[in-house]
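Quick heads-up: it's one chain on its own, the form predicted on its own, in structure tokens.
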Amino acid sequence: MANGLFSFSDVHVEVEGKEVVRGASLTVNPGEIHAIMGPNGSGKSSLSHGLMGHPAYEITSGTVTLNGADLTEMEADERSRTGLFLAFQYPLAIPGVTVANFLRAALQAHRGPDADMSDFRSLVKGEMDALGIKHDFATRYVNDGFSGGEKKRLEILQMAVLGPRMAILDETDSGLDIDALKTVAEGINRFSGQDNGVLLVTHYQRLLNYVQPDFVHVMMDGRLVKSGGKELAVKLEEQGYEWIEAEVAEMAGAN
């Protein structure tokens, strides 16, 4: 497998002793957008959390690398500082911590304790303007009383401020109305460039109407079983997953 910008090879993930990802491999090169689709319970979110280093999602075998650095044994905060970002499907509320303080602490952790933060205010305001977020958003407590769209906008704002090399977006389109979906998609498109990579994890094709993936992969039963281009996502939207299930069963029978 090529090293690429971000890659994981034969990754197995366990949750509470149960294997939920069974040997997934993928390489993302700089400038590429990949999408992982699949039915509920296929292991998409478990893979995302395992790659990020969530302590409840243990990588029992396999390797994860980013820009030449081996992330496999790193804690989640180390992976973040190395340049990996995960936007959650269900972001947690943090009452008492303002968005501004949260973003400042996160950026300071990335830059280092003695780094110059004099550009922080202008950076955040600029990214808020680009995402159509009012500036008083910064004074609210993180995700406390936020609508679904506001939570997802904050995830994209975090990504824009931190500027990771690789962003994993775990069903960031779930629960969004069309206006919020377009705003989130615009933020993803603004972020995506020749120096970074994006991995979109989604159940539906609709996000891919606004963020054009270079590659689409299908996950079933903890494995990536099929890959293609944007046309694969369109076919899945039209026909569902049964035809892929039949293909996988036929291949298993042939082996």
The other form holds:
Amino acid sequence: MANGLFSFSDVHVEVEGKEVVRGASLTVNPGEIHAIMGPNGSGKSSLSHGLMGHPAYEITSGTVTLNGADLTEMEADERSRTGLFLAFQYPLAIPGVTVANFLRAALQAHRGPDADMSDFRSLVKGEMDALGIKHDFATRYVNDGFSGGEKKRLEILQMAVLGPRMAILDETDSGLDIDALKTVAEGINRFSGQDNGVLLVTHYQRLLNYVQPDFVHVMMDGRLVKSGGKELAVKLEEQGYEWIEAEVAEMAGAN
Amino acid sequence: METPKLSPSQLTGPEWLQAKRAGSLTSYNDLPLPQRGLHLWRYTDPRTFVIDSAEATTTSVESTFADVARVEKQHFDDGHLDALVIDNQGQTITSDLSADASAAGLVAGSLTAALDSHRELAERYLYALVNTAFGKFEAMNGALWQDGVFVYVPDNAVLTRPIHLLREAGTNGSRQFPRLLVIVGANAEATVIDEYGGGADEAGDTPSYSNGVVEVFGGAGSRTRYISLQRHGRGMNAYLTHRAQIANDASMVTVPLAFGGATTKQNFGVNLNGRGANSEMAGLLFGGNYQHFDNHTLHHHTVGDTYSNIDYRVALKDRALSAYTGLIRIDQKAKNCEAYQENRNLLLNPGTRAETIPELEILNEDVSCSHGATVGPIDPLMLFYLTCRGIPTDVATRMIVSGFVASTFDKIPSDARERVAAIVESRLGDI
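Target state, the form predicted together with the partner chain; input state, the form predicted on its own:
What follows is the whole complex; the chain from before opens it.
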């Protein structure tokens, strides 16, 4: 298999001593949009957190690479600076830290401590306009008292400002009304390009009506058990996950 | 424990004051030492604040003092202050007033001088809130203060710029008894920055000693901001009692900031004495090394239709300790009050310790009241959120702490904010 842009191979993730991802592998090539779908508790979010380097989600075996660099042993901040991005399902509030200061610190960290930041304001304002975010948003404290839609917009704004090579979006559609969903989807589509990759992690295929994935993978019980194209997501939407469970059980029986 | 009896060589001042001083001295000598382990003395040894001689001493404070005094003088000359008062070890008080403030009738300067020039006010208000009934150490200040600071803002006077008080303590082995009386008249408006510095520099030095009292009065409809900035040297043991009283429709913002000292015990309280009175307290304490902080706050609602809120924040590193006791008292006849209190403690490393004791004495049921307290390290999830945007852990930690103190910073006038920011910044430096 080609190394691609981003790939993880036979990744196992443990939370509090319990294995929640039990050998997952995937390769994303530049320009591709992948989706991982699966029922609640299948390990999707744990995989996302483990890939990003969450201290409580330990990768116990397997490797993760991005653009030729081995991320597996890196801390979260190094993974980010290498080009990995995770949009949170539940973004954290940071009281007392403004959105502008946060974005500036993040961008400065990516560019290096002595890098020129004179374009910062225009860059952020431009991306805010594109996402329909009012400029006074920049002076508010990060996610502090934000609505669900505002939080998700801020995640997409961060992605747009930092311009990662690989973006993982964890349940970014959850809790959004249809207008917010469209805005967020437009943000993802604008971001997605020939040089970067996108991995959508989602329970529902609602977002996939607005962001067309090239590949859909199904996660169950800590493993990626089935892959296909967009039609797989449609089938899951119509028929649920039971038929895959049956299929997996049958294969396990055959073995 | 038997504490030494104090017999000062003289009790200064006019006759009425000498009587107050004599009464205070008797109280000090007669009152037993607060019993360790009992209420408000659970965490601090009262012997820390006992002295063996009644005479205040002074030392040359040129070295520690000159820089700050120069900065503030510049602020004054640049027109950022309505008054600058320099209190050198409770003995020499010098002051400058802006032309506007003088025209508005502001008085800011020596308390001893005010005993003559504003005798009626001084006699009526001095000792009205903090007196012998308060306790042994308050009585000691009442007997022994030499000169202090007097601030009087006449009715309807609106001062837009801060009145900055620099209260400088002596170095190793020095003893001082700072005293402050602030009277803000009806419908008047003023901001007082009460900045305490100096004292023995290092924890290993012969300690310096300070025992201070602050009384603040807000007249009907007045708007007062009082900022207490404690940035003593690490070899200072300081005791301070503050009480304020506000009349109907008066508002008061009290900002206790504590950074310095070895062992410090500070008590800030506001009595809400008139309908429509409104009191906000926003405290911040940042401790390091082996510093020991023991702080109390009080909001006492004596009448109904009053509002109070306390947000007291503590950040600790190294082996620092903070004990905070916050009391809300609402009298039986004080109906329809709102009173809120929150104490957050951020422990930046293991080995720090924070105690938080909320106390409520609410004697009627027609009130809205809440209190909350948190003690803990930086939320690892918050840290993860920042680091997975590429921000290194040390920078992210400093950002979170800066955010933690931001709400208090908003309450600090710009004149003092820079200095406070510099102190916080230096504390954050080696995290």
